[in-house]
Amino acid sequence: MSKVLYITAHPHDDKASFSMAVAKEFIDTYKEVNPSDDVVHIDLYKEDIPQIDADVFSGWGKLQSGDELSASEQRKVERLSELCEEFISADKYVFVTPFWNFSFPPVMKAYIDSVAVAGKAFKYTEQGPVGLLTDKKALHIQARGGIYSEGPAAQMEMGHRYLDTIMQFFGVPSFEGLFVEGHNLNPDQAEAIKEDAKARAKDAAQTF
C-alpha cells in the first residue's frame, strides 16, 4: 500500500478550473487501479500553511538554546514540524496549480519552504546537498491558458520548472508534469483541450 498526497493549490473547484478538472480525472482514476492505497487530500487555501517569519526563525532558535517558545512560535514550528513529517512519510506526490504569472499561487512555495526541511528532505554533505527522497515519484498537473511547453515562451516558465529543481534537490527520482495548455489562447478549442487532457490524466493514472 502506498501513501499518495494529493496537494492541490488553487481557490476553485474542479467545475471552474481547467487544471482541477484534470486533476479530478487522474485522482478518481488513481484511486479505482489502487483502491488499496491511501490517498491525503492536502487542500493548500484550507490548510494552515505557516509562512517561515520572524516567529519561526525565534521559535527555532529557541528550541537550540531550550528556551521557551512563546504560543505564537509553538504554533507555527509545531505547524510546520507535522507537515514536513507527513510530506516525507508518503511515497508519492501529486502537485496540482494554476499558472499564475509565470509561476503558482504563493501558497505552494509556503508549502515548499515547509517541507525543505535539511535532515529530512535532503542533507549537507561534505560533496554538497544529497537528497534524501530517493524512494518517491511525484506529478504536476498545471493548466496554462497559452502555450509554455515549447517555443518562445517556454523560457517564461517558472511554476514547473521549480518544482522539478526541488524534486531534483529532495533525490526524487521519478518527476513528470500533465499539461493543458491553449484553452486561453484558443478559446474555440477549450473544451477539446480540457477533455484530451482528461484522457491523458485517465493513463497516467494507470501507471503512477
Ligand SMILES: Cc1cc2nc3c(=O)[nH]c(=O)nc-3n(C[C@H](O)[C@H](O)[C@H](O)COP(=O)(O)O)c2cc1C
Given for the second form:
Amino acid sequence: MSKVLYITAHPHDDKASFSMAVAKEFIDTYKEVNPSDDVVHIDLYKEDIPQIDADVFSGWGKLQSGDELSASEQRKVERLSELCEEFISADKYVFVTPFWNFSFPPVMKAYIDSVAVAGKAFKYTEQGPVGLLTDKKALHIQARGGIYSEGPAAQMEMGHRYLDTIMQFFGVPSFEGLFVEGHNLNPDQAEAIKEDAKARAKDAAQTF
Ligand SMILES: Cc1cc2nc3c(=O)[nH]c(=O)nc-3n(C[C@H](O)[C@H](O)[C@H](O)COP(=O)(O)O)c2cc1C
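Next up, the form predicted together with the named molecule. The previous block was the form predicted alone.
Every chain and every other molecule in the complex is listed next, the one we just looked at coming first.
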C-alpha cells in the first residue's frame, strides 16, 4: 500500500478550473486502480501553511537555545514540522497548480519551504547536498493559458522547472509533468484541449 499526497494549490474546484478537472480525472482513476492506497488531499488554500517569517526564525532560534517559544512561534514551528513529516512519510506526490505569471500560486512555494528541511528531504555532505527522498515519485498537473512546454515561450516557464529542480534536489528519481495548454490562445478548442488532457490523465493514472 502506498501513501499518496494529492497537493492542490487552487482556490477553485474542478468545475471552474482546468487544472483541477484534469487532476480529478487523474486521482479518481488512480483510486480505482489502487483501491487500498492511502490518498491524502492537502488543499493548500484551506490548510494552514505558515510562511517562514520572523516568528518562525525566532522559534527555531529558541529551540536551539532552549528558551521558551511564544504561542505564535510554537504554533507555526510545530505546523511546519508536521507538514514536513507528512511529506517525507508519503511515497508519491501529485502536485496540482494553475499557471500564474509564469509559475504557480505562492502558497505552493510556502508549502515547498515547509518540506525543504535539511536532515529530512536532503542532507549536507562533504561533497555537497544529497537528496534523501530517493524512493518517491511525483507528478505535476498544470493548466496554462498559453503554450510553454515547447516553442518560444518555453524558456519563460518557471513553475514546473522549479518543482523539477526541487524534486531533483530532494533525490526524487521520477518527476513528470502533465499539462493542459493553449486553451486561452484557442478558446474555440478549449473543451477539446481539456478532454484530451483528461484522457492523458486517465492513462497516466494506470501506471503512476
Ligand atoms: C493570476 C493569473 C495569472 C496568469 N498568468 C498566465 C501566464 O503567465 N501565462 C499564461 O499563458 N496564462 C496565464 N494565466 C491564464 C491561466 O494559466 C489559465 O487560465 C489556466 O487555465 C489556469 O488554470 P486553471 O484553469 O486551473 O485555473 C493566468 C491566469 C491568472 C488568473
